[in-house]
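In the form predicted on its own, a lone chain appears below as structure tokens.
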Amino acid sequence: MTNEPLSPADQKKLAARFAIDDLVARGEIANGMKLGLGTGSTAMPAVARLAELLRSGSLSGIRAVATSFQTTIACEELGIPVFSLNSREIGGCLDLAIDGADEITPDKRLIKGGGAALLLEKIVAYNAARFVIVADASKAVPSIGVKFPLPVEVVAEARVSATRSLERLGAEVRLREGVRKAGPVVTDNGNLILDCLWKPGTAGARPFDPDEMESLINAVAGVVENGLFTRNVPAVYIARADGSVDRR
């Protein structure tokens, strides 16, 4: 425990380092494993801790698959070997994937993609035998889809048609605009991001169901992927302001 409340940034670091050390201690990260490494402000401390363990000799032979340019560059700078999911060394499947999340429900449904890396994040997460999420306390919410915008990655030509289809599913839709860049965000895959919110009472007679909505959105022509993660339920490490870490 700490005397001073931890900031959200410090909670992220705590959750990431605690999770890596706990997973190593449990034998869930071991020498020679194939690991998927996530993107964003919580995943980066996990990548850094993994690199520390490799440098110290506590781990060896780790083969990583990165979910973004950000993570690839970090792995290269930290000396973590990076491979494609398609490479012979990986063979299209992973032992474990570690990532952050933007929102987490009590039954461990997720929204991810605030950093616009959702496509590779989902490919990695859904091809991992085990999936682990690290987060600060603000990410734990009672329900998703109504406060943090759900990112939907679309090909550019489907921007208007996909927007209309998403609106028919009850969403308020906005094209994500770049920061320090004129125009929209363009993903690592060359696509656009539509940010969607389901305000209470606007999704028709049905309540927002993440499991159902993940499939409905991906059935829209021109949608590449969406940020609902429901099909590989993760273990979750949540750090709190008092310095404790909950493992779900």
Ligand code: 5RP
Given for the second form:
Amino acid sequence: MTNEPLSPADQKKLAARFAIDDLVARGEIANGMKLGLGTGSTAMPAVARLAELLRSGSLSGIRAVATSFQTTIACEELGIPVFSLNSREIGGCLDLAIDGADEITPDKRLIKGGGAALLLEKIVAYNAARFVIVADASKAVPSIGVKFPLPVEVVAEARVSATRSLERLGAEVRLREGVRKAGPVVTDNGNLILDCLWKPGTAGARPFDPDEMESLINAVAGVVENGLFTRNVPAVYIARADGSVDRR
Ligand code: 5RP
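Alternative state: the form predicted together with ribulose-5-phosphate (5RP), after the form predicted on its own:
What follows is the entire complex, opening with the chain shown before.
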């Protein structure tokens, strides 16, 4: 009998649940910790597994910071206590943050923000002592910036000026449109998303250096944040179609 290859959705669940159990076994998630919880279809099963461990009493005293309305609602429904990063209970820093990603390079540079939650995701990730990514195999890529569009969150009034500046940095820029909503996506923070691709051969395009580009983009007036994550290098759990999980 041959085992069916796991679908991407099943790989996401496997990576998420495996990672939570492994982090608990290693003591990287422990009673009383302050955890940042990511957004998206891979982060959600991690949140669900955490809730299971809390319900069974295997874990206790966890204080969570959510990175989106999606995650806040999931925590409320699953009974995980959620706090503001600013609260006394959290004090602006976390023991560990766990999240999904859209693309991951071999040296663990990331694109995030496919779900438009990049701003809180980055604040949480960059204020966590440990950062962990869970993903299906499709997210591991040789290089970033050329296939999955990099999300850049901008204030609405800077839509046109920031588009011009990003084009000067070599990007092809598209305003993200809503689904089942007329007009653009409006983020949880009331901003817009410009999706940017650095197509090889684009006039004026420089070789895409994620570390440098993260700073260059954030220097554009009106840019709130971008989806390059280069500064808190994560542990990465990638699930494969054959049912194995690789920790890098
Ligand atoms: C949301 C994100 C997500 O983590 C990223 O888009 C991956 O999503 P998924 O796990 O659904 O594939 O950055 O802003």
